[in-house]
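Shown next as structure tokens: one chain only, the form predicted on its own.
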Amino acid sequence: MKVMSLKKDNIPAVMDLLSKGKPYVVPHHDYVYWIMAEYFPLSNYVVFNENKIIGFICALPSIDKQCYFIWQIVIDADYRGKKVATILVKRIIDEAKHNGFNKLELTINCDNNASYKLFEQTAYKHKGSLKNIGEYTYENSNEIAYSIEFCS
């Protein structure tokens, strides 16, 4: 497996992968991912297995909150449970630390037990806890916002 920054050429494969991640993640307009690749290459990554993209994470640094916000993470169904998500989240934590931040924030759909477990384990591994910091509910969306602090 190889982790690389998101590139413009990766966008169609990433959008395809995201479309298979419903209901927890959905692709947005390809322009959004172009912005991520062009302006945030060090917080948006893909994982390749051979020549196939099998994972994607989209995160954004927040100067205001002094954290990295993980917006989307998706793993190909054939590779779930094989630590691909853990590799991607670690890459974001490393980037956050490099930039002097010691916190991640993210949202998890109330029904997404796999994501909850991933981030609960991430917090534990970094001697922290997954703290509920809020909720977002709109139409069919029910997301809980979480924070993970780690040693920088």
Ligand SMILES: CC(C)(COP(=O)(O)OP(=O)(O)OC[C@H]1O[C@@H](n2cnc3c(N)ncnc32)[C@H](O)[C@@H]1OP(=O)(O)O)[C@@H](O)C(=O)NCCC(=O)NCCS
Second form
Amino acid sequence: MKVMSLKKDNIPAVMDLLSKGKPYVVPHHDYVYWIMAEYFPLSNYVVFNENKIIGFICALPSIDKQCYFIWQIVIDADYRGKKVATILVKRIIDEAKHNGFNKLELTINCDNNASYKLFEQTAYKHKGSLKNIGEYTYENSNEIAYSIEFCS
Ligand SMILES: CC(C)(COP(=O)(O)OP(=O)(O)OC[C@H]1O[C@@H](n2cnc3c(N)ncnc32)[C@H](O)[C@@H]1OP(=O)(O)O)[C@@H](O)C(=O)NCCC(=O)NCCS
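Just the form predicted on its own so far, so send over the form predicted together with the ligand.
To see the whole picture, the full complex is given below, headed by that same chain.
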């Protein structure tokens, strides 16, 4: 498996992968992913297994909040449970540390146990805790906002 910065050519495969992660992730307009590839290549990564994209993480540095915000993460269903997401989240933490940030923020759908456990374990491994910092409700969904502070 190889982790690479998101490139413009990867966008169709990434959008296809995201469409299979419903309801917890959905593909947005391809222009959004073009922005990610062009302007945030060090916080947007794809994972290749041979020539196939099997994982994607989209994160953005927030100067205002002094953190990295993880917006989307998805792993191909055939490759889940193999720590691929763990590797991608670690990549964002390393990038955050490199730039002098010590905090992640993200939202998790209140029904998404797998994602909650992933980030709970991330917090534990980095000697932090998953703190509830708010919520965002839309239609029939409820996203809980969390922060994880980690040691630098
Ligand atoms: C959530 C998701 C990204 C996890 O990816 P993954 O590569 O399977 O996760 P990992 O293998 O790195 O798992 C790390 C830890 O997360 C937790 N975890 C992952 N999947 C889990 C599941 N189905 N049930 C419970 N805990 C789970 C476990 O604690 C696991 O550690 P362990 O294997 O030592 O028990 C993946 O299930 C996915 O793509 N889901 C659909 C999209 C989605 O929900 N994205 C998140 C939006 S916030």
